[in-house]
Every structure is written in C-alpha cells, then in structure tokens.
Amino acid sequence: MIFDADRHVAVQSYSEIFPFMEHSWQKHFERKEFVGSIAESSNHIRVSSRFGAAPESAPALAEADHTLLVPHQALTINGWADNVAAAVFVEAFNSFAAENWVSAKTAPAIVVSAADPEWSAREITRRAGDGGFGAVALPLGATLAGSKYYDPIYEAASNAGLPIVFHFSGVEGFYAGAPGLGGGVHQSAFSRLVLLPQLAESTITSLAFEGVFERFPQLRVVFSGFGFSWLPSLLWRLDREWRTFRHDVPWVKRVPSEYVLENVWITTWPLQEATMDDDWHRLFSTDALRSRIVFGSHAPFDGDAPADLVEQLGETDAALVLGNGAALLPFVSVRA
C-alpha cells in the first residue's frame, strides 16, 4: 500500500474560491493588489526564474491508494496582517476543497490559521464532520507550536481523529506574523530554503518541551517538506538536554524521543539528503526510527516518486517507507 502524504493542489485563479465566501468579501478580495500580493508572496520561496509562474498543481499519484493534499497557496496566511481576511480566506478554500479535491483515494488537509485558534478549532470539527478531508495543515505562527494558546486546535483535531500536518508556505524567516529562522533574516530565497529544517526541529522541541503530547495523548502530527535527515541527531539532543534538566519540566513524563517515535510522522523529500554518504542505512538503523518516516511526493515541486525511494533505499527499505502512511490511515476520512 502506498500513502503519498505531501501532495500540492492550487486553484489556477483565486477567483474560483469567491463564491464560497460573501459578496463583499469578494469585492475585498477581487482587488489586484490583495490577490497579487497572495500569489507573490507564495512564490517567494522559489528561485527568481520561477517568480510569478502560474499556480502549479499536482494530480494524485496514479499507483497511490491514498494521497493526503496539501493546498499550499492557502498556508500562505501565516504572513498577513489582517487575520480576519485570513480566516475567510481559507474557509472558502476548505469549501473549495470539498467539492473539487475528496475522492475516494484523495483528502484535501483543512487549513486552519494560527491567529485564530478558537475559530480554528469551530473549522475543524465543522469540516470533519462532514467528511471528506484527511488532516488539518496549521501554517507555521509567531508563537512556538509547544505553547497552551493552541490547545483548542490540537484538541479538535484529536477529537476529530485527524493528524496535525506543518509544512511551510515559504513566507518564513521573510514577513512578519510566520516565524523567524535562525541569525536573522536571510537576503535570498536560496537561504531560505536552506535553513527550513529548523523550524521542523524548533516545532517538535517545543511540542515535547511543552508537554503537548501528555495533554493530547492521541495527537498525530506530520512534518511535510522538511526533509528528515536531522531527525537521529535532535532526538539524541533532546534526551540529553531532559535527563540533564527535567526539574524544569515536570510535565514531562517520559525520554522526549519516546513521545516523537509515538506521535510524530516525518515525510521524505528530498530524499537524496539522507541517503548520501549511506547516511540511511547509518542513522536510521532501528525500526522505531524507520517507523516515522512516511514518503512524501512534494509534487509539483521537484518531488520524488516511488522509483526514487526504490532506487535510494533499496526495494525492502522503500516498501517500508511507502507502507509507513498505513499508520496515518485510520485518521483519514475519505469520501468514497
């Protein structure tokens, strides 16, 4: 079975949403300057050749029994100023997303805002019961993911049986509201790009620092397009640093890895990072760590196919890895 858990849809105008929201928010949103700025600010992560293309998209994965889509343009609200706007915004996407991207083999991720967590819980259990989609995608906030502000998110989704899915929509480190990235902020998209794996490494150490998996035991949560090479060596960092300080965390209970190789999936591109120098076969030398890895297209965006997994890791690891997102299953709801 093959669970591709990170792949792109778009709308080719943001036009298509406007008639899942009120007129008036349309005639707010029909303006050039607000709909340019979206799709200016959603190319900011690619290189200048690119800057401006048409929105991509990526069909299912034929050989996929289930895909997870992430609607990337929509993660882009982490750097507006107007959190209002950007709660319509993305409740017409998910409107959108029900009724073009549900099939029985796929599940649209219900985008949610960081700046409105009550709002966004009231979506979540709204749209899971209707069914249909298979994740909630909550864009990275200014506030670090570990903090209590967005229990009613993680308690939604837990109830709903829904994974939490962070990918980045490429504003960070760049406009204010989505987070900062290491030193400051970096001149090039280039180092942008580079240096995305802190923020999977600075959200999961605040997720176990924080003790958000004692409060929400059942909590599955999937970092999408971070790659994962980083994983053996911040888990290691992270026991460490507990065993040393654990008085200073009381709430939490156990090793932090333990809490990680339970409640946290990793997605695999780009692949090629952490297989170089045998770097798989060396660091991730036990089942609990292959277990968290699950294959990610990251289509359209120079993604990997099942062939690049079969050809990097070898037919046994890779079928592994593709049958990884089984374990993500029972929280998909798709609509036959």
Second form
Amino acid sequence: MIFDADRHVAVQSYSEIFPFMEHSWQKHFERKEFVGSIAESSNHIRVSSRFGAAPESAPALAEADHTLLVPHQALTINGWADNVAAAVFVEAFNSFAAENWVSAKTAPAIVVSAADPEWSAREITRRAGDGGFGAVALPLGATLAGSKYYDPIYEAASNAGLPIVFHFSGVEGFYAGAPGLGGGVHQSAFSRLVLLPQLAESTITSLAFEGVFERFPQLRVVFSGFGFSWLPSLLWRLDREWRTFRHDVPWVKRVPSEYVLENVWITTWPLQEATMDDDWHRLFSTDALRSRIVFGSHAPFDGDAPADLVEQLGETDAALVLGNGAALLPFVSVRA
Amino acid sequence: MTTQLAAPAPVTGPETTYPIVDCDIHPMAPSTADFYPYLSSAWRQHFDERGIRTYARARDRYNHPADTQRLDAYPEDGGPAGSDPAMTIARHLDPFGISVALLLPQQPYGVTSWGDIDAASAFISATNDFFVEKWVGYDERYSLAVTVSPHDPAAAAAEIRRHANTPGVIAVQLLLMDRMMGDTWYDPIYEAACEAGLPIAMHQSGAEGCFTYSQGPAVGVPRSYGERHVVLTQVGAANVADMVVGGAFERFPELKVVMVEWGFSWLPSLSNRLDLFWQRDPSAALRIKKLPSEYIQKHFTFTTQPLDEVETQADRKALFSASGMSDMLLFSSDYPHYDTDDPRFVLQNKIPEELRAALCYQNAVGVFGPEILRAVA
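With the form predicted alone done, generate the form predicted in complex with its partner chain in the same format.
Let's see the whole complex now, leading with the same chain.
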C-alpha cells in the first residue's frame, strides 16, 4: 500500500469557487487584484520571490492507493488581514473540493482558519459528516498550536477521526501578522525556505509543552513539507527541558517524546536532506522514529516519487515509509 | 541572596592529561557600581539618575521557576553568583582542571533593550575594562570576550580595536537586535574583528522572544520558560544560515564565529538543507559561492553545553558523527548557571574518547590561536 500524504491541488482561477459563496461575497472577492493574485498564492508554496507562475495541481500517482490532497491556495489565509473574508473563502474552497477533488483514491483536506476556532470546528464537523475528506488543514496562526484557543478545532478533528495537517502556506516570516521564522529580519526567500522547519519545531514543542495530547489523546497531527531530519534533535531537547522544568508544566505527564512518537507524523519531502551524510541510518535508528515518517510527494513542487524513496532508503525502509500513512489516513474513504 | 552549599568534592583531575578550555563561563561584577570607575563622570551621573538595566530577558514574561544560577556559586559575602573570581577558580577551574576559561560577561546583555545607543557603548566599554582588570588581571586562566553593542557598529568596531592587543582578550562577544548576523550592518564589526584576529562569539542575551526588536523562535510566543528554552536554539540556527546566505564569509574570508550555548545537534539537518536547496537552485542565493556546508565547517564552531541527553549508544554516535562535527565542537560548561554541564561527567562519559582532545583544547586552539593556552605550563 502506498499513501501519499502531501499532494497539492489548485484552482486555475479564484472565480472557480465563487459559485460556492453568497452573491454579496462573490462581489467582494470579484476584484481584479484579488482574482489576479492567484499566481502569488501558488508561488508562496515555493517560498519564492519570483511571482507569475501558473497555479499547479499534481494528479495523484497511479501507484498510490490513498492520496491526501492539500489545497495550498486556501492555506494562504494565514497572511490575510480580513479574517472574516478568510472563513468565507476557505468554506467555499472546501465546497469546491468536495465536488471536484474527492475520488476513490483521493481525499482533500478540509481547510480551516486559525483566526476562528469556533467556526473551524463547525466546518470540520459538517464536512466530516459529508464524507470524502481525509484531514483538517490548519494554516499556522501566530498563536502557537498548543494554546487552548485551538481546542474546539482539536476536539472536532478528534471526534471526526481526522488528522490535523500543518503545512506552511509560504507567507510565514514574510507577511505581517503571519507566523514568523526563527531569528530576526530575513533577507531572502532562500533563507525562509531553509528555515521553514522551525515552524514545525515550534509547533511540536508547543503541542507537547501545553499538554494537547493529554487533552486529546486521539488527536493525530501531521507536519507536511517541513522535512524531518530535525526530529531526533528536537526530541532530545524536548525531553531534556521537560526533565528540568517538569514541575513547571505538571500537565505534561509523560516525557514529551512519547506523545510525539504516538500522535505526530511527518512527511518525507524533501527526502534527500534526510539521507545526505547517511543521516537516515545514523539518526532514524529505531522503529518508533521510523514509524513517524510518511511518504509525502509534495508534487508538483519539487517533489519526491516512490522511486526516490527506494533509491535513497533502500527497499525495506522505503516500503515502510510508503505504507506508514495507513496509521495516519485510515479514514480516507470514498463518498458514495 | 547568600546561599552556602558545600564545595564540590575535590577531584584529582580528569583522567586525561589534556588542557581543558571551557568556552562558556559567566563572570559578574558584584554590582553595577563596580563599573563606575571605568566611566566618565558625565556617564556616572547619567546612570545614577536613570539606573542601569543589565538584564535582557523580560523576567515578568519568562521567569525561571527556580533560579538561573547555581546556589553554590553565590559568594558568602553577598553579590550575584559568579561575581567572585577566586570562588570560580576554587569551585570550578581547580576541581575540574580547567586551563582556560572563556569569560562571557552577561551584565552588558541588557543594553540590547536600551534606547540610548551612546549610553550603551559607554556602559559596555566600562564592563570590558572592569573584566580585563578584575578577572583577566586576576588569573591568567581567565580569557575575555570583549562585548560590543549592536546599536552602533562603528562604535563597536572602535571598541574592538581598543582591545585588539589587550592580553587575555581572545574574542568579541557580539550582541544582537533584530538584524541577523549576515546583515551588512555588522560588517564594520567583522572587519575590526578580522583585523584584530579575534573570533566573534555569539551567546543568547536573554532578549530573544521578549521584545519587538529582538530575535525569537519561529511562529509565536512560547508560554513557559522551559518551552522557550526548547526552541531558543532556532535563533542560533537562523543566524548560522543567515551568515552563509548573506555572504558574510565571502566578504570576510578570515572571519570565525563561535556559537555559544545554541546546541549543535540541529546543525546536520540545517547544513544538509542549505546544501540541498542551493544545489537545486544556486540562483536563489547569489551571495553563496560554494557549498554552504563548506562555509559552516570552515568558519563556525559550536559549544557543547547544554549537551543533548541522548540515551542510547546509537544516538550518542549520531550526535557526534556527522561530517565535520568533530572539528566544530568546543567544550563548555556554562558555569555558574543552573544547567551547568559537569565537566568531568561530560568529558569522561559523554564525549566519545576519540573526540576528547579535539573538544578539550585542539579545536579551541584552532579558533582562538595557540596563545589561549598561555596559562598552560
């Protein structure tokens, strides 16, 4: 079985989602600049400073049994100033996804908004009830993910049996109000691209130190597009700081790495960064760690293919990683 | 606060015969008034009227649940932990056989939040003079990183030149605000440091994640001290990347940078990522002229404390076996802080035997020059 947990889908024009919103909101979004900005959203995903590329979708791999589709254009609401419009926009996007991207082998993520957890919870419950969706994509908010602020989202996702997907939208560290990257003022898109994994590291740390997995033991979380070779280092530090400060965070009842190794998954792209210098074999020496890594092609953006996994990990580990998504996406289902 | 605990049991010395260079020890002046003799009367009046903020971390925001200092480092007669050079020798240098202590003063860290850039420069100069006289002059095992302010690179460069030939000054402690280390803003400082043959040492100031103009971890505001401490390493990592991407080492091919207390186990992942994306699109970072990992291995060293507490032999091997790592690590204890790494325990039990000489002193000689071993017979 092959699970691809990170495949990207896009609309060609924002006007495609207009039929799924009220007329007055259609008029709101029907602005020359907004409709024309779609190339920017498709480019953010590459964290490029070069705008103008066409929006891109990747057809599901023929050999993939289940594919989670990430509508990256909808994720960019974490750079929006108007959070009311953002909810309308992603709700329409989800309706479009339900009609166009659900198939026997593909399930889109329900996109929600960090700016409105209550609305997001209702959206999760409603879409999950309709079926066909495979996860909940929560664009990163400036409030760290461990905050109780997000509990309605985690509760709804847990009840629906859907994992939360965190994937950068590309505006992080770039747009005012969007989550920043580590350090200070970043001078280039290349720097932002290199430092994106820090978004995942901070988010995992917050989830662990705020006890989210004590509150929601069934919650499954996947970090997508951030690479994964940083995981062992993060876990060592998480556990060390918990040992030092556990009396300050009594709600974290177990050593943090245990929660991560049970509730968190990470997609493979870019696989090569984790196999250079023999890092895969040096760092991912336990089954517990290897079980966390799920294949995510990240196509069409500089993606990896199953053959790349075989070549870089070897047959056995590649088969493991290609199949690890079974634990993450068991609820991917076909809508009648 | 005066707390007396028993001194550590004396040990006969490490099993090795290597000199030990401890690259992260924090000295303190007993009080800010001790800096006054090194200030002009005008600045003394200025500080008398306004006070001196020496603390960079916002303590009403990230307050340590216990004490950031070891209780056994508070002098009997009062004063902050680490404020007695004799006591640091008796409690730390002598018992563990430490030959050289790189002193990184912390009282200047507060200037990162000062509004008056000239006051910051004047205060920092006074602290440098104090530590040269009272610590470096006290024992030749003490070697100082002179501190420079990020507010005014020209003044910082002048301060470096002022101490370029001061015996016992072996590095420049660069404080940061929001501009990252690859920014050309710092070029006058790097130029002066290269001219003086001094490496840049960069240690967290405590301001990280506290103020609008300070650097911080990714995403948002961590809730607690411990959580912040997990992700604090990101600031160090980001600055390593920024110097490479920003072309600092193309502009200053002799520049060396010692990253103190930022950890190092994140480095292979970052280094690979830099190499991978640059190879895929060199046009995305035009100031990079060769493989990013080559700059890192040539120009950076990383101190060991706080050493990751790996639990298996496989993980211990993984921690130290990345390409080039053995040449980039410097032993450090972070005495007298609460999370001091015990030198004997770390060097004898945690550092692989084949790396011990490199981490004890060889890599330090490579960065600071053979003169750092001036106290070694």
